[in-house]
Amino acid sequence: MDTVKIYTNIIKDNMDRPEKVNKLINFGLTSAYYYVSFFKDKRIPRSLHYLNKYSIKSIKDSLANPQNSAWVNLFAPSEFLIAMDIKPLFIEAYSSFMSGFFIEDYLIDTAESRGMSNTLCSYHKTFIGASELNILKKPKFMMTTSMICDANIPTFKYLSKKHGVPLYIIDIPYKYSKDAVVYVKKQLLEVAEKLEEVFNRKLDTDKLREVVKTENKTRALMREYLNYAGEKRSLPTMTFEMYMLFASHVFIGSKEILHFYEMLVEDIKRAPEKNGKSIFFIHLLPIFEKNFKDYFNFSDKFHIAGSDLNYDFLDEIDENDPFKGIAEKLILNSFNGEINRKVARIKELIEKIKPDGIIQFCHLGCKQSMGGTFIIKNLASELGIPFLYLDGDCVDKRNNQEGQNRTRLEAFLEML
């Protein structure tokens, strides 16, 4: 009996009853939380058990209390939300969980039937589909940035208009300059004022400084972790590398994420030496693609060395002036601006981790990722590291050519 399939079919059969679907999704998240709490896989280190629970709970909490929630994307400055005890729900995570429930196809088809382009990123279409069906309860606020993802602004504008929810779009200049920092800082001050108005509470600047201070401590541990990432085997599945986005982006600055990285560093120090071949991923990992799961999850032959998306900013933030510091962080993100900045960060990571191969899974709809593929391929060639790129979809499983992917992936891994 396939329990997941039965659960999926029950959800799909009730899509015209959003309240029931909400209860079913909450049941699924609650069940997952308690399952990973009580039935711990001994192959997974303590820190990743902690992250697994934290990630599920963060999604569950934000859905349970939409009036204390803000919809954001991966690169939104969530430090303000953490400082004000507002629960962020980020599009990419929600859509991944819906794909984990195997209902993303229904939600994507719904979005496309309401006029969304079939070339729009499936993370966004899944989220929009859930919104169209009223499965997602509207939040009190929405926040995104102009950087990296060209789907962010139209998606958030559409959702804001549909639900009548205030939205702030932070415009991030491509190039770093004093004027650029002043420009973004001014917008962040406006964001803070808007949050105070919408949620009827004050932002405590001292608490924001404490969040930034915690974030700096966390990022120091991230840099320490990288010192061991090339020598040790610590990431048993692709899912955990993607879960790391909760820690490296949306929830960084929280005490819980600092605790996670403290445990992670201790775990990697105790982890076994790397055996087999290590693979570094560019951008996203296809956690639902069957061939990748077969070859990388709990594998003794192939080790997941990391991905550049989790290390797009590694510097310290100004704790004395957190608005200025966060502005600098946004502008200097390695994914912002010209491709050369991203390539320089990838080169820095590759030289530190020294993987045996590089894979870029070009997620359908993510134009900034696909557009830089051959530049990154040239970098891999210069560094003398084998490089593979594959096209597919990290959310909509229907867009993955399993047979073709297997042929190319097997040939690449055999070459290593």
Contents of the next structure:
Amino acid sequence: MDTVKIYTNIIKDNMDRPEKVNKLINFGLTSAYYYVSFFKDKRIPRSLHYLNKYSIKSIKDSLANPQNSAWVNLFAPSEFLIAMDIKPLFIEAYSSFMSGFFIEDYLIDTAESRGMSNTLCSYHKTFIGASELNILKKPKFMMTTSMICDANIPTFKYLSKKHGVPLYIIDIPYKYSKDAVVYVKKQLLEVAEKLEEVFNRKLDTDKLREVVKTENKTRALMREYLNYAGEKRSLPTMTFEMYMLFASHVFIGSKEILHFYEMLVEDIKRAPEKNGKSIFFIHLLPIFEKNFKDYFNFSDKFHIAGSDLNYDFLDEIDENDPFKGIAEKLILNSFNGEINRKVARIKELIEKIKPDGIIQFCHLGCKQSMGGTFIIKNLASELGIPFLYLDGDCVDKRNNQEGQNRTRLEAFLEML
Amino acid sequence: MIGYICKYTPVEIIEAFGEEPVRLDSGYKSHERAEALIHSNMCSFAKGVLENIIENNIEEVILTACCDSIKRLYDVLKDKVKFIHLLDLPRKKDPLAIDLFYNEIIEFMEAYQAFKNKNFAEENLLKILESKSFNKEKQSAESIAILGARLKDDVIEKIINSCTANVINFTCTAEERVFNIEAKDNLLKSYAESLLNLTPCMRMAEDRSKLINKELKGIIYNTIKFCDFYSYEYAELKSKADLPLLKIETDYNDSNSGQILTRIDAFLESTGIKKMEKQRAKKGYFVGVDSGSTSTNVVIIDENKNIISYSIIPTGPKALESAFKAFEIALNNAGLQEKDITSIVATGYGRVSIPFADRIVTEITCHGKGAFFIDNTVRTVIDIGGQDSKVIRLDDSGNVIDFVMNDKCSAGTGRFLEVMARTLGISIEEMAKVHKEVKENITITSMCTVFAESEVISLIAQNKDQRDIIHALNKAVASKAVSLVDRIGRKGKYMMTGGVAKNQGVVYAIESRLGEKLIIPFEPQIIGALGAALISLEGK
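Same protein, different form: I have the form predicted alone, so give me the form predicted together with its partner chain.
Zooming out: every chain and molecule, the one shown earlier first.
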């Protein structure tokens, strides 16, 4: 039996003792942090090594300091939290880590036994399950946006009621207009006030502006990175593309993430020329699916070209009026609004990255993504790029049909 | 006509244009054409609407950005119908949100005006709104609420007809279009505001807890397969548990199916909302017929509640023929004739198709009754039949106070075990043996019968010991049953009924998980029929 299995079994055996489980999870994260710090895999570029450590640490820190943390979703504007030194914990990342610890099945079953629908997104169910078992210590505040994922509002409303923790819901209109910007800007002013009240500290607008400036510099580096992504081979595993979500979303605007992208651009410049075939992923990557791990991680044959989720906003934010600028960023996200917006962004990325194939992994429960599958398939056909969609689950490993996925994936890779 | 789906749609604007707004329904068994255009794991309502639009060649559609499925439905339909418009619906209702929605309505009016080449007259809208501006009637104290996702009109009608209480429909399909437009000088804005003031659905940011009134006699909570919104509210209501609550899950297209209606009936019976006809008890013999999906069982008792005879036969292709046959066998076993029988109560899936029954009662009530009669210390009945499994909670007097049933799929039922026995190439009897000592503790991860079957096939391919696979399958059924028990909370003693109770392996696996012995009646398959016979005798 391997170490992870022993660790998993110890956690599962103690699920009725939340304090102990909390400590075990903290122990797991600490061990992972020290492991990646001391045992550097030479196949991993310096920047990704840095991101690996940063991501584990950010989860660990927010869990260890619930009184200075806020639960958020991937798309929440955490610029305010960064400017106020509040630690964000985004629920999708927590669930992904729990899947990494192999306890997601227990947490999902717990959520379902409380009444959650079995077709609800497993990122949300895993987090709800952990919350139901009181493994997660309640934070001081919760913040979510309505955009992109239907589950955001109900999950956060449910958690906020359960724990009696204040929540602010930012409603993001589907269409862009001046009035829509005014509507969101007013809500952002309200969320800032709420944060000030809950954490009993002032939001320094200059500091927020500084965060936005850093974010703009970071996005400039993201665009620069994309110029090389078509020719170079720099992403050794699927997990790193998913770790990039820490950088492209929740922690963007922090000095550390700016530093990460600076290193990433340096790394990609030095990276070897692309060889083998490259695959561009739509939406999420199934980092726990065995077939995908076997074929893509540290492979010379198949190279991960990137995913559209890491590039859902590439413009600059208005530094003079950060509230208005962030409002625009949220409404104009390529995943928000009609699918044409997302399709245009995918087209732009594909023309830059020039992948050999496109895979959309349809994460069970994610209607916004899978609902557009056939439209993206048409785009791929227009562009003359082979396209594959597979159904499965990025968190709940029980929903992945390994045998069936293998046949389809292999046939697709043979096609390339 | 212009098709719409969401109650927040400005249907009165469409009427003011002189056009007919038609709420699109989704009543198709097949989604063949829809699934060629949109992923099959989308919400079944959205797929059904898409099927409807294609099937009926609907040319004009107005949608709201209410959920991810409907947003994608719009994207898919965009180039396939002559006119389509997507209204962005805010989730809040502050003045800025009202402004946004007002602008959206104006944008729609302009688009439709241009498409139809018709002018919009505000006075028409005012007349329509005035005709809908009356106050709601005061609801009577004894009410039952329907909450959750949209439910088909015929199911709502069935609920209304089968209970004595006032039925309040809080779902999207409720007809609550009552407007109180005061600011006539800014009619459209007032109209936008009143639309946002309709009973909030779960996609809105607003708190819905005020919908739950303590005076309600019960709540029927509907969820739709692949819809993300409503299970949260159900979970919250369930944890409070101060009101009788029934959860149903439909895929919309078959919401009127026997299983859903059985649950609703049983719920209404258990809350006392459904009035069952009273009959005077008479001396003689009393019969219970349980027409199940796999077996048909009949029990005959006398006036002193002694079981005179019973029969169990497989349900053939025609439920009625099997019922006749089982009844005949039971009569012969008892040495009785039809004229000796005072009254007959039918239960089970096929209960509605038995013309010789005097009354029909759901199998939930009957199982509860039968189990409590066999052993009055029982508080939880675990019934696993051929196609479904249920857990019934009884109070100290044997009344059903709560129950849960599996969803439509056959995971964790007798059917699951049959499919797996066939895959393993063994008899169902062989499957029923206890394998306490296992070489390898295998876990079947998929609850879905189809997926579990592929898992078993790969275990066979890996040359795993057959006894270990059987043990794993029994554990899977037990796990599903215990998770149903956990949904209503654990409370002993437990009795297991239904055909699967004869499977020692499953019984042992459930006992291990519950940490308690199960009471297995002498013939677990007849408990429903016995309960029906007892109801027949008691006449209530």
